[in-house]
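Below, in structure tokens: the form predicted alone, a single chain.
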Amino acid sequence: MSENGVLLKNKMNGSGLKGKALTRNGLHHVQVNGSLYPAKVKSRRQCWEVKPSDMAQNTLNPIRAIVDGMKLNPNPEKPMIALSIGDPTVFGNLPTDKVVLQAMKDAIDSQKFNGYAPSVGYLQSRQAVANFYSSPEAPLDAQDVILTSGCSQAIDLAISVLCNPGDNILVPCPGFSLYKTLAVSMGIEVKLYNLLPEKAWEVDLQHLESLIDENTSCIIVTNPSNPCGSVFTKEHLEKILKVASRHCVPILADEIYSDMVSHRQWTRHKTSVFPGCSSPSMASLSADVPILACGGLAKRWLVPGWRLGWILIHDRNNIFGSEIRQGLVKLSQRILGACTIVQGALESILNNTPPSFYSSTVSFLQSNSEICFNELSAVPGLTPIMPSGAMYIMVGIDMENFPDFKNDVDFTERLVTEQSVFCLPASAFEYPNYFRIVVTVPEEQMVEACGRIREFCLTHYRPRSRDSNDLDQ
């Protein structure tokens, strides 16, 4: 008798037939009639137990487990701003360009992209992103190209890729909660490794290449940053990159705040200069490194809702081969990519949007992060830092000098009650003692919840006694 062979017979159910059970692919089956149907097994549950996977249970956002557990009841006789969110649409000053808006209404009108795309995107729309960011530096082809469902389902697909269960990834501290978020629901070890605020948020190299093992399986840098708003130099970037060659580890560059540099540098309020004149790609300063970076529409372009993002894939030496590049592709293939309206949109926003929409971008942002330092410079107690990039600034808090409140949180949940302005205590970026400021508000509500945070500072602030200052020293 074969391995498929006969096992029992049974009479089947009403029809008078006898059957085979047979075993194939580890399921049972009867043949009747010289065919096969799958055998009724009794389940062994007794009642219903339906809970949710590993994955989902390990699912957890930062900032909304900090956000969510705050008690947010704002003063009913101040309107409520709100410094916390990260999405330049909000308060409607900064609306995206008509080139941008047209090239989406010529890409509806035509009625070629109501269909589904290739899951990596259009080979056309993946040759406007390649043309766009190559360099001869860093040259790109559309086979470079993965087109995304945003900025963030580009880090997903770049961490998936690159890292099983047991590894470990090196994340920026502060830095963006998503990446540990998606990383320990797969089961990937998260390592933090500290930026410097009194040098500007630079990484702590000492410290970043401390942590590299044998499961390293990549390095997270993100520039221009989120949340501090700091852009490192290209002196700074090959310093990492040369961290990153010695142990040969890859990078996930997030880049999705990419030219969104201030045009200026700033004196800080000690002695050192912040540099950020310019925001150059890793990729165009690895000789070796390979490199993912990732990017998007969202913050540029002001357009976060419309979800579509790119990988590009940086490989010059072949390191990354062409496993990690059909990696990228089956992975893409679990869903069906980014929106196929955007991507018909793609070449025209990329070649048409003036560059007057960019520079006036940044302007504001350069304007307002400016208000926002040298107003709560000259507030006791708050150690604002510069940005020179992205969208944000941070600011310490010298808890010592605030015993009314515990911490960061605390701090910031009581300026929502007293004064309602909602800033992001940097807690959700494990960095405790300093809040986040989003910069993409009008500038007079700017001017006015700077207003309100020296006035909630001034009742709060208690200086240290000298005694205390004596044992300092």
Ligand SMILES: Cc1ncc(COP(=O)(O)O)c(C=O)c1O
Second form
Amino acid sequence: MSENGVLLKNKMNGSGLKGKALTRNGLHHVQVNGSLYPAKVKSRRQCWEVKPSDMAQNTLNPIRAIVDGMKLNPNPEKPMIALSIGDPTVFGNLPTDKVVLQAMKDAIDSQKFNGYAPSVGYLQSRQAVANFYSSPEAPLDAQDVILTSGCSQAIDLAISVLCNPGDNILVPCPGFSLYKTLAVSMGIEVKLYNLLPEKAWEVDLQHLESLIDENTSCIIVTNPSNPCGSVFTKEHLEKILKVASRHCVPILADEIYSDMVSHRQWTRHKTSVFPGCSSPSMASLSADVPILACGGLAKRWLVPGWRLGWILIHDRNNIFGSEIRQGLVKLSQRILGACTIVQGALESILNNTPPSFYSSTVSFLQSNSEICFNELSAVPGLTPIMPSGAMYIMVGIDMENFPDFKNDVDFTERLVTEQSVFCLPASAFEYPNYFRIVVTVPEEQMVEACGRIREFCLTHYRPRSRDSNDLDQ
Ligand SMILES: Cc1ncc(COP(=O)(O)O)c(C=O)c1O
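Having seen the form predicted alone, please provide the structure of the form predicted in complex with the named molecule.
Let's see the whole complex now, leading with the same chain.
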């Protein structure tokens, strides 16, 4: 039945609109002798002028802004190696586990998951996530879980429920660009707090604290980190929690890379502060700070295209209370987020994926990181920072000694032109003079790429001599 039909039917039932009515096609109607006729509305426009909304115009993805502006013309003599894409499936060397695939096939064959699910997800699937992530320190029930379309929607809902336009959020620098993309489009100010490369990317706690004011509505903590590959110690996480607690600011913990942490101490990294083995969740360490922890299947289960994420609501002192929970439920109703087939497979994925799958993924990432770190450590003008988790390594460029290039964007652009190796300039993470390498590529390609980066640097490295330094002073 047409929209007009619905309106007319309602009228006949006595529940319709009286007098002037607005149908969904936007036309005003008036009632004359029981019938609806278009009202004579004075046209306000003489010609077409359809503009994108302010929200659309204010939605900017810095990675796209930078990469689309680069001239990426690879050297035709060398096959391209893209170390830029944070999608572990692109090279085909890291398939997901067959248990994960079977769970999906079973969910389809059951025909039980073809309809709409509740906006927050099926209760059974939420319970499965709650069971998987529950710990004695941070217990979870199905009611504490909201299923979303990837971790991205989880972050979107978490920011949306905690912040109003005019508020500010504290975001790590360097950090994942989505936080800013979402916040700015909602009129929320982003304040960047510094991570310290010389301390394996720990948070500059003083800087973090200095940014908090009465309009700060949340602190985002990404652990393990994209783009740094760093993993915070328990002690460091506790210090961040203390800052949040002192100022009564909730935390949005982006833990999409949780448990993607190296198994053994990475001893070759001299300044390593990581004991390896584990990355405790923020919630397991929090005595009072309320936390929305965002995660999903994308990275650990190597299926980013399946778009299944979650928010875990940790609120032991009932600070979020029912209002924030209700807010999240309402926001989830805007769009039914997570695909029902994947929700149907979730319980089996979480319960039946063999531990060997997780450990072999992490071993591979760790070994590739070590190769990359060792190779690039020996390259003049580069300072790689050894990661301890996730799937990235950040590399500092000693720009002073590469006079051929203006900045990291220029450097990485020419690396493509000459060597057909593409690394993401860290300006995309608001952190110039670094680039980020994704370590999910097959080992041979990692070795080949490092060799080419070395050749490129040897060609362009021209250290400023001590004499010229002296003359400048
Ligand atoms: C830190 C971080 N958070 C969230 C996401 C988004 O995850 P999803 O693909 O599940 O939306 C990513 C993806 O790269 C990420 O690196």
